[in-house]
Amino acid sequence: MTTSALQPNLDPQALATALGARHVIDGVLTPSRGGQGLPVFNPATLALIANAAAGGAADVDAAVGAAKRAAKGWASVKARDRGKAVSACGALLAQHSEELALLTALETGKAIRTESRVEAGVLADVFVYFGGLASELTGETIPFAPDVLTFTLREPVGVVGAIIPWNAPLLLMALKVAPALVAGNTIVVKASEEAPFGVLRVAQLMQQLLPAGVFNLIVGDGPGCGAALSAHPDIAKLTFTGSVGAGRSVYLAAAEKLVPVTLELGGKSPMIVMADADLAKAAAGAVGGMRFTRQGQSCTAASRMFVHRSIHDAFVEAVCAAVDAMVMGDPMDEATDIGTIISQRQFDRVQSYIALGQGLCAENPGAKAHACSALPTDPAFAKGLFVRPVIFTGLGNDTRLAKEEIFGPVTMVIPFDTYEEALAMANDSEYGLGATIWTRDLGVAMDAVHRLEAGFVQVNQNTVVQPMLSYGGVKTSGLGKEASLASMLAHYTHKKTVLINMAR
């Protein structure tokens, strides 16, 4: 790795080409053992960017072997020194923030201004945040007996296997890597073959500050690479973010080996708007909460909006007007608000749900599909994976649109008459990741906080995941939490109890 290769590079295509068909294993950029790579296309134009590595069992074994060899040495480093190294990684990544934003926009189609640049900034912040928590890896003293010194220690679990998705690859990788490293573990990350280059660049840069083998990153699909990592006998902990189906497979692999697992899975997050809510703020919160700037590709997207009947029509009008005013186009353009869907497969899936909803509207008088914003007119993006956001009204909470995670810019607005009715519909889901309620009544807000079946509940706001705020779901939305000190202690260390008999 040359010094010039580690300088900030604002040519994302050149970076992607240099990282093509590569992993980061044992401190170096390593060609894939899997032969031919997997093509990664620019979702705004469908032009080939480069090939991703087609990682398989041999790549997994090499990466896990490197992590295992490095594990004892890294665990023996003083906790605060590990924290300093991880914080330094955050500072380094902040210096490369713009190139990471450009690379992310190129491969995911997420708009540079509204999405990719924000994510690149939070990436660096996550490493700095967890680096500062190294001195909090403390144990406890226990008053077991006067002549027995009894205390607990926090020790690393060993080699962590982490599998991340494509929708927010920088952020979701950081939320796994940073706490794992600070806690004294080594890690192997399996990145999505649909968005590999940004996280590869992060791993490449961090090798300057970490011992070889501490942080390894491999790229490949789920069946060929993710399954091999999940099943590897030297993986002592699994952490996964992705779909419910794939999460079940990871859970089964963990159960077979009896190792701990953290799962952050899907969502169908409800948003309740009471009659007394500030309508303008609630409408703005709906636009942000639905992650329209990310084409709705978020597990916390507010894809079910329950609005009091007295303000339903005004709310729909306000949300549609706000989304209509958003510019869809070139993800690299600073004027763009909304980028693209990630891949042709996901594009087809989203379009199938929109067609389903349009069919239901045709069958139900009064139902309507409100298509908002406008597709780009530049011929250069005629083949791009752009989808107009659609807001469905007049359909019930019992439809597939309300039950299934679409992972696209599609939401439903459903009227209600009573608070209890809204609460019942909000909880009528297999998912339980996020939920919001908009009201000026503190009593109603606090009641909803306790009764909404979700792991991440907000009142009068709809912010995204932030470091230091414990994040994770209930029901089929997952197991365990991320993003906080408590989650680092719970998921990346184990507690050892020590008794020393001092009787004479």
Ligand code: NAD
The other form holds:
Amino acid sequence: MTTSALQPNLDPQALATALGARHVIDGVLTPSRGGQGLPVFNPATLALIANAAAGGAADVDAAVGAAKRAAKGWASVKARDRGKAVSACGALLAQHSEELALLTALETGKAIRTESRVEAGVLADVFVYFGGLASELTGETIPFAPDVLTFTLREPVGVVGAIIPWNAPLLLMALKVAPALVAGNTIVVKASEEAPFGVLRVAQLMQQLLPAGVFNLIVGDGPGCGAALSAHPDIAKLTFTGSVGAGRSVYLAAAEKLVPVTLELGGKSPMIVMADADLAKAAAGAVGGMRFTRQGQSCTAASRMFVHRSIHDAFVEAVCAAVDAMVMGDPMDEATDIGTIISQRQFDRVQSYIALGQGLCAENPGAKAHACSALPTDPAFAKGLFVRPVIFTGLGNDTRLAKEEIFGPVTMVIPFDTYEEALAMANDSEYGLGATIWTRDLGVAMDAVHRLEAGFVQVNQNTVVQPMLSYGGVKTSGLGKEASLASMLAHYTHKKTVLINMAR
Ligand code: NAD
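Now show me the form predicted in complex with this ligand, since the one above was the form predicted on its own.
Entire complex below, previous chain first.
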């Protein structure tokens, strides 16, 4: 690897071309054994960016082999030195944050100012945060018997297999790699075939600061590459972020091998707005919570909004006006608020839900599809995967629109008359990832905090996942948590109990 290849490169197209159809295995950029078959398109223009690796079983085997060879050495590095290396990775990635932001905007279509630059900043922060937690990998002493010294040790699990999606690839990878490495594990990450280059660049850069084989990254599709990683006999722990269907496959593979698994899956997150809420703040929270800037492609998107009937119309008007004022266009343009959908497949899926909703509106008098913002007019983006955000009103919580995860810029506003009615609708979902309630009544807020069936509950705000806050879902939204010290200890270490009989 030449030194110049490791300098910040603000030409994302050149960077993607240079990375090409390769993996990072055993410390080096490695051509794919599985071939070069996965074209990655710029979703704003549908122009080919570059072909990515189509990793298969041979690539997985090479990466897991490298991680296995590196495991013993990395586990024996002093915990604080591992932490320093991971923190240094954060500092290095911060130096490269603009190039990573540009690369992310190019391959995902997420707007540079509102999304991609923010994600690149959080990426670095996650490494710095976890690096500082190395000294917390402590055990405890247990008063078992006076003459038996009894204590626990935190030990690494071994080689971790991590599978990530495309919607926030830098962040979601960091939430797995940083704690796994600090805890003394080595790791093989399988990147999404739809957004491989940003994370490939991160892996390439981090090799400067880590021993070879500690962090490997392969690119490939789910059924071929992801399934091979899940099934690999030398993987001691699986961690997956993505859809419920693929998560089930990973869980089955983990069950077959009897290895622990963390699953961060989908959501259909409710937002309850009580009559006494600050309407302006709640409307702004709805826009942020629904992640319109990311075309709604967020697992915690507030895709079901339950609003007290007395303020329903004013709320809808305020949210529509705010989204109307947002600029949709070139993800690379600083003036853009909303970029594109990631892929043609996802675009078609979102459009099918919008068509479904429009059909329901035609059948239900009073129901309406409020399409907001405006498609870009620049002919350069005529083929781009832009979708006007749609806010449906007048449709029930029993429709497919309310039950299924759309993962696009589509939300519903549903009126309620009583708090109990709102709570019942909020909990009437197979998912349980995020939930918010907006009210000035502390008693109502605390009641909702206890009764909302979700892993991440907020009152009077709709913020995103943050380092130090345990994050994860209940019900079909997943198993286990990420992003905190507690999650690092629970998911990337095992506790060994030791008894030393000191009787003389
Ligand atoms: P996806 O399930 O299609 O793909 C996710 C990853 O799994 C990709 O790398 C894919 O190649 C791989 N994969 C697919 N099938 C596989 C299989 N059989 N075995 C192993 N790996 C397989 O999901 P997506 O479309 O990339 O992402 C969107 C989904 O991710 C949404 O459901 C969203 O809610 C969820 N998500 C959840 C969180 C969270 O923290 N809970 C965060 C982001 C996204």
